[in-house]
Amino acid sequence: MGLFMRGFLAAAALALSTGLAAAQVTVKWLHIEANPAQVKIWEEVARDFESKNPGVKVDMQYLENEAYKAKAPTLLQSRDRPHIIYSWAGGVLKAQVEAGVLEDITAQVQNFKASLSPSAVESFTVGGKIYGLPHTVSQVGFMANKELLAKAGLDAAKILTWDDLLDATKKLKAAGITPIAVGGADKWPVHFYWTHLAGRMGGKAAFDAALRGQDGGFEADTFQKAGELFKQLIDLQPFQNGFLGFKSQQAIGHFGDGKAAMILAISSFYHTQKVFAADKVGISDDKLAWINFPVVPGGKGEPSDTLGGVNGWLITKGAPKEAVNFVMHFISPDVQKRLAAGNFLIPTVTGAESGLGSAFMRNIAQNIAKSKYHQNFWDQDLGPSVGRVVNDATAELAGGTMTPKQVAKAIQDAFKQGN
């Protein structure tokens, strides 16, 4: 055999291994969605990804939410690490990045980023660096059962206060009703009600201030009100026997069989009420009303004023290109539209919300849009570390087992240690 043949054979044998490469390149992306419906789509778009880019297989590997946040930390520093996570932001995505876990995507998204929310991106973005993209966001609020409040007296829209709250909850109890249901053995859900109490009462200002350590950081007066506020509420007895032995899963289920007139929910829950009912169908749409967080007389926030959360992906440290590709596929309009359309969440690319297809999710879309302060949930924007507290203490406090004053402090001593 010639020279020349033996050389042109060899370029063709390295060429036919860098194309097999090329073929080879598998996406692994790490979710949490237990929504059947919802996770039948992203499959199509997954297939349709790897149907317009020939060789990249996406592989989608499904975590239960708590155990997705418990293993996390241990998956990140895996060489088998996936290449695309979910993420609620905040500090656990700012610890994320200081562990050196994540790719800096600012370049590669650069063009893409216009057509997002860009409150939604800067979510996504630490020390000037994009590290992920966002897909959706959330508020949270009271989702309401209308002929069980009707059984007790009681108007969905007449809800409006905090002592309207505790009156509701009074008449239901007489009624026979359980008043709400909640998933006290995960603890987040309780945090909503001492995180958004905090807010009614102080507003951005108060938040922002004790980030500062100013009047006492999270032992300030304002905090300890919150705490006191929802002491008033758990002295009533709302819940449903052996709450804190329910995960969120069962107690979103509760709420969809009938057995409990509210649930202080994310607006996600729109759909996951129906996944985890025993019918499967779970409250339908004309019996379903959604109750903003309720004011506090006197207090400093602003009505309009909005707890959710910005939801996205991350990229991980090393990942392909085709990771960010897939992300920019998934987040992209037509794709947004589509999730819309069947109220699965609430868009972040600019002008897709008008697809939503129900009212009550439109209704909360507009919630979101007209709040000025949209506060990310407090167990993910003050770190894992301190959320880890925040949602222990407030457990604490609904079970009777810690007072206000003392969910304030336990707080405030780990904001103190973290930072």
Second form
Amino acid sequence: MGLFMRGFLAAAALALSTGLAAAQVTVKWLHIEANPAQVKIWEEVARDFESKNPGVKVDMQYLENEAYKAKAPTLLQSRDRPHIIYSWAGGVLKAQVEAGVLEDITAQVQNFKASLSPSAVESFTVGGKIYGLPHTVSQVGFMANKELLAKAGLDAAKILTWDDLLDATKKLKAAGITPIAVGGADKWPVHFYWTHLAGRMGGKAAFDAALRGQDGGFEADTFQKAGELFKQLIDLQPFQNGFLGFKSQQAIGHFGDGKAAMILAISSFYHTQKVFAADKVGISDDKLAWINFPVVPGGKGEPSDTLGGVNGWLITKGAPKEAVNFVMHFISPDVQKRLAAGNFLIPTVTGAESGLGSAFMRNIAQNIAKSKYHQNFWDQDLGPSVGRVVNDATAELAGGTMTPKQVAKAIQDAFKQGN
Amino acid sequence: MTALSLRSDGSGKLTTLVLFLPPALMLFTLFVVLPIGEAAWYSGFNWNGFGVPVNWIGLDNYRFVFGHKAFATAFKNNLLIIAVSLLVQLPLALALAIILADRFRGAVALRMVFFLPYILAEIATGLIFSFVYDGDYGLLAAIYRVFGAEAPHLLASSTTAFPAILLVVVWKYFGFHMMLFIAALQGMDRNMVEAARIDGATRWQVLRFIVIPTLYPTIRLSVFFAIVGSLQLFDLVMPLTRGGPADSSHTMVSFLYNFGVTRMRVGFGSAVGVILFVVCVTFAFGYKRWIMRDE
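Show the form predicted together with its partner chain, please, the one above being the form predicted alone.
In what comes next, the whole complex appears, and the chain from above leads the way.
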């Protein structure tokens, strides 16, 4: 046994040392980007970085969005963890920081961070230390197919309030058009409705109060109301048949195929609706409209408030400093402008948004710039445990198995139970 | 027992023990006993899986598990799988085995065909069936369309999602049990059947009083596999429904994964694991003790 073990160890050591001798530093970069056109540019950026930094190799690894979220905790604690990982910031980031699996890169990015939007950098700062860098921001709103809306006599520019949306839903249904596509199996696309409604109802103040546990926390009136308003929409049966079985990518494809008039989207769906459409073309720019999430009567949230993501790259514990260098290269003005020109993202480098190629994406960039309260996705912000309960409960509301009151209670219970 | 007791000198027995027991015992301890002990230990903590657990909460995790409505559903679903395995899958496998154990043209080919689903990886099977069940583009939708009807989205409704999974379970595993039965039938003494025929027994009587009784040991084994397999079912559920909609199609293992692992609630997940372990061990020992005691 001992002999076996020693032999095995010796072999392993040999394999390791020869590996080291041949190299080079390999930077392992884990991403979740599903759009081949964008991945192609990223690959070029990686090769470009390699040519400028001899002896460094950038190894790209891909995981699908949901698979990545499920795998991350185990992955991060393995010895073989990637050096650079995708992040939505928020509570998940905090849990990872507390767990000590991330590298503090404050010193290394001290000068670099000045080129980025300060609020985006702030999202990746926990306890005064920076653990990652943001490369894009996004907004949640309705993406609409103008042609289908016109068939029902509707104009995207005139859908401003929740009642307008309910009205549009009725008219679309009457015209025999599926009003809205949604990926109910993934649940998070559904939670956008409830959380954005809560934001419109109560604004930042209500969210902060809930976090402090005031007025019953997430059981406060604001959140019950958000559920009731969402229920008004659900009762009209606005979604495609079988929506609870649709994954997000399928639902986006459904919209891209012109089978539904609207989809509550992240602005980055601008591209993915093309990728996941059956014809790979999707809805062309002239037929595509963006509708900011409708305001609600008597809501305390500012109409300019936005819900959306701040996405970036985290550096994991023990990663080589080349990993940080690569991320800084990835978020350099040149690369950001290039990605902006292709409309792949809303850049975080100050000034790069002027390079956005399409009017559609420029509009999003302006919305986010105007917003005084950009709320991160709740399922990320509230952390892995509570966040998933928000998704579960709101999906159940959409499926008719929970009431608005039960949704609020389920979330508050999870919040009290903590992780 | 016999091999050892045949040895006349006790030292030989001891040598065998010293030589062969430690490796097996060590592997068993390392990969079975320790993890189980660890899971039991973790189940007393509120812990997100990072670092070392410190927040001891006693039996709270077990209270959370038993108070969780999705766990009740998952448990019920596990029982349903067992019921369907025993009442649908095994009789089907037995009937096919009795037909296909005879030698006739095409028997071997048919056996292969029925056995094929078992060879497929679970994840692949799940993905294939998620396409079959797709209400817009799937095979099922195409069949409905032939009759001019709109196909239901089976996996999108909490009433039909789990029955749809059950169907896949039966489809996937009946071939395995069929093969077990065929193997047993081929080992059967044909003379007995012939003798019974000469004595004037009908086909049914031969089946009822000779074939099936000789199969009893295999049936008991088959039932054991079916139940243990049912308790462990996970990788068919994930690609098909991930336990949804509204947590209607979870099994205990997919419940563990979804509410323990992906939510970083390791203590909670460990509690589910311990419960699952207790259920499996109780069953396995009970079954061995009471049903398979002759073998």
